[in-house]
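As a starting point, one isolated chain is supplied in structure tokens, in the form predicted on its own.
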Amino acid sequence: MSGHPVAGTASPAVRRRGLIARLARARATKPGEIYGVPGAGDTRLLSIATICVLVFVWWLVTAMGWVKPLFVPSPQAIVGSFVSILQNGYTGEPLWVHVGISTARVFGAFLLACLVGIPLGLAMGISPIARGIFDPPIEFYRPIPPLAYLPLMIIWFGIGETSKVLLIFLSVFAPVALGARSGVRSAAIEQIHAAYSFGATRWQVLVRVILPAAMPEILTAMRIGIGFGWTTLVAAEMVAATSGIGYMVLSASQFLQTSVVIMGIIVIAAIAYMFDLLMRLLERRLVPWKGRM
């Protein structure tokens, strides 16, 4: 017999040819399809599977008593914590006068901070003087923790509602005036130059070409900064506080009420998500080119 191949038939490294100009000639990707925009793809499905997943082995540790409950309570717990409370209340006040206390001074402080953080920041990013002027007191407390300087806010102002919301405002004000003077640099120097080129005022164009150009980055240091304003809650309604979440989560933590410090960590990151999710529908109303530039 005859080394050749048989008639019809291919060798391999034919074949692998003949694959890789069928490859060659595949289709283009779509936007989003293997290697296409980033992060691009609905993930709703896997974030709920792995929300199950997690509660199910919270659930198995506490079941199996791997954990005491001191340290670890079970999620039923946690369940009946918040029905007791949502029912009878916590000392005295009823679930939703602290929910509603706490809610106002984080976002209080949090309207107060972008009234005049971006304003500010726009400026520093414009004008050089500003930028002089009030850069460096900004950078200088940005990476100060809050608790530092709560004892300031206490001699200055009090143990009343003042202290509190101030200390909630210097932790969202530097991120959100940052964050407007970062987003002045979106702006192209060519749109610039064409609105002065059709007789745009200098108004205008911080109106019309470098504020829409600064949203998106605006929009994030919002929502970065609403954590972080709800990361200082805690430590604002250490001071003289008889009421908010953040009072319950400490005065249940002295008590050695696990469950209730649990169920009031998630009650502030179900109210922080919701506004997280608010802001990115605000994103995709406000600015829909982001991320497709």
Contents of the next structure:
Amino acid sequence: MSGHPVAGTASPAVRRRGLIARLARARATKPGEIYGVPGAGDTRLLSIATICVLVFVWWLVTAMGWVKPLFVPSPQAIVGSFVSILQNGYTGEPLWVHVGISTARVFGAFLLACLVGIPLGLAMGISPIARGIFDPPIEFYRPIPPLAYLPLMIIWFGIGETSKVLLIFLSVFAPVALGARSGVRSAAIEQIHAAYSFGATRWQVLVRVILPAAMPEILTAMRIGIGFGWTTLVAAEMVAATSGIGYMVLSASQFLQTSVVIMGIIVIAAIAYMFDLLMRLLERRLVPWKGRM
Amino acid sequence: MSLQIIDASVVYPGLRGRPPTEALHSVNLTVETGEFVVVLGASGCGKSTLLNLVAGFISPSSGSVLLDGQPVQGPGADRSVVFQKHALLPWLTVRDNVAFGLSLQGRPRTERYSISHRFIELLGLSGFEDAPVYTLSGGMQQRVGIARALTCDPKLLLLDEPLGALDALTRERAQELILRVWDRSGKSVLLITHSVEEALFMGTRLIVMSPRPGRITHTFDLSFSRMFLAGQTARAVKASADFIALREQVLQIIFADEEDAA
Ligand SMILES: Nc1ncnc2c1ncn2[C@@H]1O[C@H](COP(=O)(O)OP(=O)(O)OP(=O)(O)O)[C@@H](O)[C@H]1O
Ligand SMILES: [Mg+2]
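To complete the pair, please output the form predicted together with the partner chain; the form predicted on its own was given just before.
Entire complex below, previous chain first.
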């Protein structure tokens, strides 16, 4: 703070006000930028630096022996268990099978949830009948943690794939349907009126105006939904699974193989993150006009 | 297409305990085929409400709105609207926005594009066919809106302050363009504007409205657009003594209204 380049004669109060004013004001623009766009600016370097610091602290804590490896294994141990499972597999299955089966469960449930949830959400947005019927059940189950109704899934659908996929499906379905529903309101009434005054049918208005206008919110809802899907994966694979990343994490924890647990968590995070990047790319491609009109 | 508004009132319900707004009170208006009616009035006097009524987006609380003798049931392709704001589709390019009405009507692509090409050119948007509309300036967006309404060749054209965001020169050009299109096609036009000069220049009839409750207070028959179409330049028409005298008269009416309201 003392090294702050302010005129030497300024009193501390004035200096402080200057700093606050500087923080409160938006930065001046560079050519090609627009003044005052919230959150404008590149964050990549800062993010990489944060990751490096975190990994360094982690390494320091383990290398200095401040915590036992049972609680926090070293980064090298994680890499080691990754390499060993990559070479030898886990409980007789190669790593890619675990990854593949979990991904299939999450994506299968996600696709199913989108196929059902988006049309249903749109229907709820445009029709009071659909809203009246489906609003209570969705709002009822939405806040319940999936672990709470997991036993019911098992009782009803057994311990096969059905109950696993259904559990993930339910956690993705609610955010996707509600996103599509609120997206319906994104279309300006003038846009809808314009279509009608060109002789559009209700169906055309839905497909040509309301659906595209709702796209940004639907994509955001899909991003949130797939996130919920990955969070529910481990719960789903608690049910008599013999493969999958979630299963690997759970069973490793029973044998106190902490490094495998952490490795599994990182693998899940990495896949989820890659999908999120894909969704962001899709968003930039499909709705470049988002928030611009 | 002839339009008849008989004793129509529109009351917007008051939200959350506020009193209802009587946006239109007992309005009578007849627009014959080929007429160009201009509506002028202070902000909030119910001009857009009147236009929405004719377009079929709202229905009268009392009275009736007839098109060729039939009551208006809702919007239809016989009436195209140019909106005051926010009615373009940002996910489409300029060309597809202009061709939007035609594509809703199921016209084949080549026909769609050749018709919209003509209007894009007419409105001075050539070179921007493939630009996304959200990258255009406000005035260019308004011109896209006008082109879009014209492509569908409506019998009744409803324009809600279509030229508000244009600069003086482009505005005059657009006025002349709309007059020529109207003259050639024999459409009926209902135009809303804030500009007295624009109103006098373009209309065959001028309607002045007053607020609270919105109603028609004065009507003038106009012949300036005929003078322009007969060959006089727009500037000469607008500088003529008759034009200036009427302009001052109308301005006085509007200012008197504003003072009453204040
Ligand atoms: N949807 C609505 N709900 C309630 N009141 C409304 C609604 N639309 C308009 N009004 C009210 O009706 C009156 C007339 O509105 P209108 O939009 O027709 O005015 P206008 O003459 O077009 O004004 P401007 O020139 O500013 O566009 C205003 O007092 C407005 O507050
Ligand atoms: Mg208006």
